[in-house]
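We begin with a single chain expressed as structure tokens, specifically the form predicted on its own.
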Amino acid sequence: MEDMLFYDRIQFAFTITFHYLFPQLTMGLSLMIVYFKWKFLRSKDEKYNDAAKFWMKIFALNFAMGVVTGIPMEFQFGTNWAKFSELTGGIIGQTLAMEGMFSFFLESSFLGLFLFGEKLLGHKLHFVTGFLVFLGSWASGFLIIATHSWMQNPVGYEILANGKFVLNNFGALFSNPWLWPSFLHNQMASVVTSSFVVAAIGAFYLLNNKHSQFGQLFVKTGVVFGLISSVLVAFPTGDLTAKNVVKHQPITFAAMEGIFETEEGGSEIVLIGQPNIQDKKLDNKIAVPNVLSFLTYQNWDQTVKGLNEFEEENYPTNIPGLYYGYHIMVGLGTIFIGLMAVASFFLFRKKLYKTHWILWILMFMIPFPYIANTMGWYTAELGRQPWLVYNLLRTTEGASPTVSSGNTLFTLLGFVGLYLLLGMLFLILVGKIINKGPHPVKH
């Protein structure tokens, strides 16, 4: 049993990473072209609208991928998670087939009109199309998210005589105190992912002085962009959703904070440390005294319960990869905020798009949001464990049983290569794009 739900778990967490990345390009960049066209229309310069022709070029490879390796993770409900799906399906089918049937069909069929419809249309109606486009995306986040709430924190359900999970308030997926938090930090980070992917390729355009008019558009803007979701991330969504964890999941907080006991008269906030969990410590640590109990609870001296408060059966499975997700996470957040406030002073000088270390660090930190993004999601997932459904369903009680763990690795590594190749053809598909650049800009 071990064994088949090692295989169940890292199967769905192979394909849910690599589907991911391409999520969470889209929906931060749906935002952006729909910016790039506004200004198009206000200014009737034409190489906004040209960037936000592009930049939808990118978006669709990105959604092609995204529909492709999405489809995959559908069916792993019904084969590796079954008993899951028969005891859940009540409610989660719900909110994972609204978004099926209305986000994708929405952001799908727009995103046509938007690649080949623009002489038909005109740009005002090409720019609603735009609009449509995103917030498809936008309302299939958050409607994947609403699911995910759930599990996290459920709501507004009964528990039939026959185990099976039904909703009494529809409402209540809606309005779960959990979503809201989750739903705008997700947001803002996938804004974050696209504003370094735009400065990057802007910055390349510099560097290698091709394509110039554009590189300063995409870099002003993915700057101006990067600064103001990667405040947005920390503060406030990002406070918000770790004060639902402190509030509604205290065991995961301590685990993902190193905290091992309890300690009285304020806690401390780890800077660095290696979680021991044998001797149920953190070696070799550097903290800050009282910090994590202001910033928790704003009062310096509030104690914050460690995992010694909680019994052992319930501590998350892997802390260790908890806790180092969380602080990777938050590592990477502080760097984002630091270098994009530098590169915003440099812009505001009007010195940015001569500074060359400026724009080569910007093109170099292209996939680190994304390891940001992926770390955050773990650190939802692992800190959840051992329950699919927080204190209700135990992720052993969802697996099922009659899938074998060597199908299950079979299946496993037929993904790593077919992912593997998938993604040799999208790098090469997106260079190919980024190479020819923009349309020139027409005089």
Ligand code: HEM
Given for the second form:
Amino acid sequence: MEDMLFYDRIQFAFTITFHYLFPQLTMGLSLMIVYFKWKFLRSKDEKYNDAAKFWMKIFALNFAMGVVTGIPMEFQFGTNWAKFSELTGGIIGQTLAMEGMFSFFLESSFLGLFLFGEKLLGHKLHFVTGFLVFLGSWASGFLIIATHSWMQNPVGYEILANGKFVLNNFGALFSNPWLWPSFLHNQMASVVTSSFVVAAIGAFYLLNNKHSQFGQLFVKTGVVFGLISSVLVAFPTGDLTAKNVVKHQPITFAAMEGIFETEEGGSEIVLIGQPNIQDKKLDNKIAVPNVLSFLTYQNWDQTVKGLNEFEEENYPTNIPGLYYGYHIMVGLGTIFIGLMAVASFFLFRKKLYKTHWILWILMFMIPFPYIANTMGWYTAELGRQPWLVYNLLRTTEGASPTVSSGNTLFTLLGFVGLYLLLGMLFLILVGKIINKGPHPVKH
Amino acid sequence: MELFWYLVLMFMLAMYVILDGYDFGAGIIHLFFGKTEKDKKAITSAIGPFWDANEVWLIASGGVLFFAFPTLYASSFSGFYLPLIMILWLLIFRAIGLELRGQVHNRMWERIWDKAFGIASLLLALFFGIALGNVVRGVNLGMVENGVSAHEPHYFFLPLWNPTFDPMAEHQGIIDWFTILLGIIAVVILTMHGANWIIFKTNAAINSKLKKTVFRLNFVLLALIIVSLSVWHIIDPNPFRNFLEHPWLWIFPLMTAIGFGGLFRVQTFKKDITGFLCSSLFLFGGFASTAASIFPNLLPSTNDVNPSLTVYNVAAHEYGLGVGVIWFIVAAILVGVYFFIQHKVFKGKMDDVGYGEH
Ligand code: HDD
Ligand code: HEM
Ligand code: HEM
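Now show me the form predicted together with the ligand, since the one above was the form predicted on its own.
Now the full complex is given, and it begins with the chain already shown.
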């Protein structure tokens, strides 16, 4: 039983982590493509249209990866988490079915038009199709996060005698206090990813003296979008998200922050330290007194509850993972703001394109927004443990009763192999597109 | 309310079969008939801007199944675990075959992805036919052995096959001679369907050859249908009970028959779309007749201990199903609009729109 659950969890975690690498770029990038296309309509400068076209190629490849890895996600609720699906399907099925009906149809119908229809449609309509693709992908993010928020903070439900969760208030799914901060935070984080990617490719062109005109455009756009989104990710959206955790899952918050013992008279914020679960303390701690209390409650002296105040059976199952995940995300977030602020300063002084050390840094930043996003999800998901539906349904109660661990391991290995192949192909092809670069089209 | 969602689900699945069905068919044609580069290009451009949206019918059907019939979703997805995951893998191969082929101009690269696309399409058609066969045949719900259920009455798990390949065995497998039969029927009909779509959407050089193929395959189909109808009573002793009670249901077999009859005349049709309409009618009629013959069952039980899963015992709660109707109607209208726009922009033959140039 334990074994079986273990493989189910690894398989879900692996496939969703891989899936989310792609939508996080497409959601942010669709916004930026719409921006380029809009600039083109306004200025009639072909450069912007070529930029939009170039990013559409990368978008299309990412989108295809997002689709093929997304379909397994939708199936896995039933294949691996059958008991969970049976009990809660009447509720989370709502938002998932809405996602299919409202966003996937929108995206996929108009993506075809957007990719193949420029000549047929003319620029204005082409812009509209691009906008609809953007809308579809954000709607998709919204509905999936609505689903996720219900698992973190269940609302509008009733539990029947047979253990089934049934919906009794549809509106509550969308006024869930967990939903909006989480959605906005996540979307801003995806704009962070796309801005860093755009800026990095731009820096790559400038450093190579290739496509310099586009290099400048990409670096500039990436840095401006990057600064705005990095700030918004931390404040107000990250802050509001954290406040939700304190309010609805105080035990998770204690674990994220690495607070083992409640401190009277204000809690310190931990910058560095390794959780030592055996002795229930942090090793090698560097911390600043009272700041955490202020950040959480706007009051320097308020007490933040430590893990010692809770039942051990409700502890998150992987406290170190949770703690590191959270600290990596927040740490990277802080670095992003700093870097983009410096880059913006140089941009403002019109020196950025010649300042090679910043361009090098921008180029090598590519993996970090992906890491921050993934760590953010690990924080959310490890923090929810040991529950599937917070406080109501334990993860151990949700797996498929008849699927044996041997079969799950088999499919897990299959996914790992297949996704390694996909990942490699993706990198090769993206590399090819980037190397070729945007080319002014012949008409 | 359950009935409304049942009809919605069946309609969406039928749409999936018809729409993605021609993509599978095109893949099979590509595998066996795509000899020259020009023909291959014609085949892929015929489905180029559509296949992704077509696949959404599967995802959306999955969503509706999850939402309206959660118990069935949970039971069948975990019970058919292995074939479903394999279908996912095949869908991935088909999609990347299509998407990646044009990205690198190298003979070997192109040949690898051509084969991936073609073989994945062929296997998908086979698997979906087998899946239908499993649903018609039913499964050992609750995994009963010697009269005792080993699990809750709606759960089960099937291995891929058992050594006897006998559909009536106590320990069934996914693949047995009956489900394989339906799998082969699916391959044949979808090949014809795909050919019809290519004829409709392109001016490919192979079109006249394809018409001949459709004509010939129709005889194969006829033979397979006769065989399957003559063994059907082994699986379901009384498949016509619903039709006898509600004679209007005969409209579905009638549709199948009309589509089937029409397919014999592909070579003489004036409009290229007619052949496609015939095979669509055949698919729709065949799918609906099968669903009607087992109604109200969704997944029959093969043991006497646990009841079959029906429209009524697997549905979600009233309130949720009720609010669902409202958003669903809005969404369905939008989907209709998208569908219309998409097919209006890409109307007519696809040869000159060009695929892979993005
Ligand atoms: C570029 C990525 C990125 C960056 C820089 C940050 N985050 Fe984040 N964070 C995410 C990307 C992300 C995410 C992947 O998008 C998550 C996962 C769930 C969600 O809605 O957003 C997330 C979740 C998440 C959670 C967990 C919510 C839960 O348990 O469900 C908290 C408390 C924060 N964030 C707070 C912050 C704070 C205070 C940041 C300050 C800098 C921050 N995040 C930066
Ligand atoms: C918003 C949509 C999401 C939903 C509905 C969702 C749902 C789930 C479910 C059902 C599980 C399995 C049960 C469990 O172990 O708790 C799970 C686990 C997990 N998910 Fe998510 N997930 C979502 C997004 C993500 C994303 C985007 C990531 C990562 C990038 C992620 C990372 C994980 C990890 C790491 C686990 C394993 C946690 C563990 O088992 O300890 N999730 N999630
Ligand atoms: C377990 C949870 C998840 C499931 C069941 C799921 C399901 C899917 C499916 C089926 C697709 C393909 C849609 C198509 O054919 O167009 C897809 C793509 C997509 N998913 Fe997910 N997904 C999950 C997690 C997430 C998360 C956490 C996000 C973002 C917040 C997300 C955002 C998207 C987007 C934007 C797309 C469009 C394709 C793309 O842009 O790459 N998904 N997803």
